[in-house]
Amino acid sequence: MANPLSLCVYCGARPGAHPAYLQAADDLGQAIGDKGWRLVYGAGDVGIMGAVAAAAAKAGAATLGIIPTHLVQREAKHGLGADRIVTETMHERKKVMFMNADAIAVLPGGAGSLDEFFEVLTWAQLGLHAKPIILVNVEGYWSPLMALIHNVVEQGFADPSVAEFITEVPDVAGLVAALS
């Protein structure tokens, strides 16, 4: 039997201002369980990140959380389980998350989520991987980001193909369809 898809989810350690963000996190966690996939995530139990993990675990999904030492007290308030790896640095965290994933999903988030997104996008652009990168544009949250990427291309700082590495979907159903 083939291994289940391992989906790395980048998202906020805060809940965000719109209830739809937490709803999308719950929906994604449920979908991961329903599809028999494994969640790879930042190991925090706060914000959208915690909501995805809680919903995935409740739906019976395997999870793998990766967290750097300096964030354990801030983001893993309920302790660390056997399904978590503690790294020394953020760079190591991102590497371990990426290495354990077959695909990347990006829910709403802040600077950390943007950092993770741009790193995997850059690696794809450089030909270092061909893993799907799916931007879940809940309530249009990522529309300004997509406008920026198109502007970067229009201004001659990236090849038009850079946008082709991103699959933009409006919701979790779109993400599931893109990976099925």
Ligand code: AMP
Second form
Amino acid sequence: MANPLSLCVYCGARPGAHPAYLQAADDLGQAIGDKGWRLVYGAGDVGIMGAVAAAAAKAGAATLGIIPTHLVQREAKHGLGADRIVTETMHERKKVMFMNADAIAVLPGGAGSLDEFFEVLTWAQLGLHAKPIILVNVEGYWSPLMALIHNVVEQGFADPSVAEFITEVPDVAGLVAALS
Ligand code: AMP
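Coords for the form predicted together with the named molecule, given the form predicted on its own:
Next comes the full complex, this chain leading.
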């Protein structure tokens, strides 16, 4: 049997202001378990990142968490479980997460999630990979980001193809449909 799909999830280390964000995290963890996929994530147990991981584990999914040493106390408050890789730096964390992923999902999040999203987007733009990048636009959270990207194109600072590297879906059901 082929290896299960490994889905790398970027998302907030905070719960966010709308209950729909935590709900989407729960739904995504459950979906990962239902589909028999593996979750690759930042190994934290805080915010919606922690919610995705808890729901995935509860649904029987394999999880691979990658965290830099200096964030263990801050983001993995309940300790590190099995299948955890501790890196020295943030850059290594992102590299190891990306290496282990077949596809990337972006749930609502803050500057860290944006950093991770733009890194994989720019790598796709440079032709360094062709992994799907799925932006889960829960309650329209990412609409200003898509507007910004379209503005960058309209103002002549990016090729229109940049938007084609992003698959925008409204919810977790849309993400599952995009990857199935
Ligand atoms: P945030 O979206 O800001 O809540 O951050 C989500 C996750 O991204 C957290 O686990 C942060 O530690 C992580 N993060 C923030 N900046 C970086 C970075 N430059 N490289 C790797 N991970 C990061």
